[in-house]
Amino acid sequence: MGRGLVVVGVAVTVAVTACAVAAVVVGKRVKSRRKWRRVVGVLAELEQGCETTVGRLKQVVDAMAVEMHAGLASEGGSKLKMLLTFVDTLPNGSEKGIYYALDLGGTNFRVLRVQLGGQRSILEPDVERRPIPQHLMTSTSEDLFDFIASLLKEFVEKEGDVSDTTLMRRRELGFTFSFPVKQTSVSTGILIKWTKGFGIEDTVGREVSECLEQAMARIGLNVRVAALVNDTVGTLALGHYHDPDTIAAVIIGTGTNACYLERTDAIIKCQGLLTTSGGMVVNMEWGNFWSSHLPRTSYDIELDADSPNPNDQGFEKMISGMYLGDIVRRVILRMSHEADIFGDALPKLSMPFILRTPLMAEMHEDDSPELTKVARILKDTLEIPDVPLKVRKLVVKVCDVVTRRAARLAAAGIVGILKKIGRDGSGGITGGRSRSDIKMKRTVVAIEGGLYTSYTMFREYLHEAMKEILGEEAAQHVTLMVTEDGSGVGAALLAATHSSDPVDNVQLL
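With no structure shown yet, could you now provide this chain on its own, in the form predicted alone?
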């Protein structure tokens, strides 16, 4: 009898223990499921916040066109600066001769020699790239431009059989100067401020081309700055050289901007403007565009607050390569806070901009069954090892949501430009005609930048949105044409276009 009680007692104890273990296991599973639901909830919230329906995109299109009008009507009338470039003539393919370009946009600069043969032919340009020595970035204006001029002279002397006579021949230069400038003519502009690590105080407020020309004169180099441009205008020039239907240019890379050809009489803030062509290229500086219709999330708000320029460049922060990777990082960080899906200490995940957009794109486009590229990048860059496959799939989805929103908003921006100039098939911003009454002109938009050219998913989402907004029929008349090196070759082309002008074609009465 006693032995039987012992057996029963042991059995009960085992059963109780088994139940307890089962309860713990079930409890862990329930807790794990709750955590996973929270993580999935973060994704659902992101998808909702980044939603870009066709209706919403059309509201962004209208807002872009309205802001363009406002920026053309008065200085400071819009978030869009709508800067006059004084470029009223674009290359047409007939240009001939040897022209130079100087591209100064950061810690490196490039010099190019471009030979034009007419009939839209460009021989392979000669290019040299040089770093700007660190000390010259904060030295004096004379020191910086003397350094640039001396290297330009060395480059010119390599032109071929250069005798003293040919060295004295006046050459024409296109100067791409990617810093804030108030343009005063096609070839002149006053530096507003330095950016990108430069801090040469005595250049601010001075005429940039004059600084370069004086430096060249000091060493006997006879070169005239025929055009002072930014890289977006150079892209438009290069596009127009290859295709005369090119009326706008967009750069979507680390940063983003757009320019387009506007009728002179539409530039209300400059009533006395006269051009020989009746048109002028306007530099929109569209990175600063803003509208309440843009789908902004808490991650965008945090990124903006943490940036060196809060409440500035709002559109750029949602669509350009500088920021997309960091938006994804912020979402992943939030997921890790909601549920420890990556483990405990994650110091790298808290570091701003550690996840660069090219790495994000590589994860997004990983088509391997086990998402091995995603695993590698999470481990090597963010120091998160052994991430389960279902979590890796979640990371890819986050990349997709952020990229899709960016591409579709970029498409809306492009259509906004087309709407402003009546090339979207709707009759323009003030048009009341139906689509059937309008014969669409063939329209080409030149486009540059690694986000568009190298990121397949971004490009496909942008094309898809263009068709959705314009409609299948109108979209057939719009071509996005990739160009290469608008800041170099494009600047040389503008030098060629404006080289024979004894005076500027654009005047203010």
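Now show me the form predicted in complex with ligand BGC; what you just gave was the form predicted alone.
Just the single chain follows, nothing else.
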């Protein structure tokens, strides 16, 4: 009897323990399921916030075209600055001689020597490339321009014995300065503001070519700035040089922007503007475009608030390489706060801009079954080891949502330009005629920047959206042409076009 009681007692204890263990296991599972549901909820909310249906994209197209009109109508009429460039003729292939180019505004600073042979021939340029030391981006004007001038001097001195007679005359250069500049002529202009992480206060409001020329004078270098251009304008010049149907250029790299060829009579804010060609390239500075139709999330709002230029460059902050990685980082951080999917201490994940866009692209395009690249980047860059496969998949999904939105918005921006100039096949300009009556002209848009050229998923999403917005038929008449090195060779071409031409081709009455 006594033994029987002991057996029963043991059995009860075992049963109770088993129940307790089961309860803990079930409790943990329930908790972890609940956490997972929260994470999935964050993803669903992100997807909803980033939605870019064709309907919404068409609203963005219209808003872009309307803002372009407004920016052309009056100074300050729109967040789109629609800046005059004083470039009224584009290279046509006959340019000859040796020209230099400086390229400031991307990841690297570059100096180039370009030999133009006429008849659309360009010899392989000599190029020197240097990363811009971080401290110079927020230092003083003098420090930055001294750095630029001294690299140019080194480069020129290395040129050795070049027998070309063009070098007997004063050297000339095209200066690609990829920031918003209010041009006063084709070779001069005033910096309106910095973007892309630059922030040298004493340059704002100053004449950019003069800053460079003063720095060159300090070291005894005698080179004439023949053209001061935005990178979009250099890209348009090079695109047009290769294909005369090129009427616009877009950059989607560290920053984003577009320019296009406009009729001078449509530039209402400069009435009486005369050019020999009847047109002028307009630098839109579309990075600053804004519309209530843009799908904005709490991550965009936080990124903007934490940036050195809040309420500025809103379109750029949703599209360009400087920011995409950081949007993804913010989403992952939110997920880990909501449901500690990555464990506790995450000092790296809290660091702004630690996840650069090229790494994000690598994760997005990881096609290994185990997502090994994703695991490596999470471990090496964010110091989060041992992330389970299902969480890695989630990270890839976040990259996808953020990139897809960016690419589709860029596509809407491009169609906005086409609409403004009546090249979107909608009959906007010819009015009244049905779509099928309108014979669409072949239209080429030169395009450059790492996001488009090196990020396949981004490029594919952009193409897909262009087709969705324009329709298959109209899309066939629009070619996006990769135009590599518009900011180098294109600037040299514009220097050639405006070489030793003391009077700009444009007269303001």
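Quick caveat, the model's predicted, so the values are computed rather than measured. Basically, rigid core = biggest C-alpha set you can superpose within 1.5 Å across the two forms. Positions refer to the first chain, counted from 1.
Asks: Take the rigid core as the frame of reference and indicate whether the C-alpha of Glu154 shifts by 2 Å or more between the two forms.
Replies: Yes, the C-alpha position differs by at least 2 Å between the two forms.
Asks: Can a Cα shift of no less than 2 Å be assigned to Val204 between the two forms, given superposition on the rigid core?
Replies: Yes.
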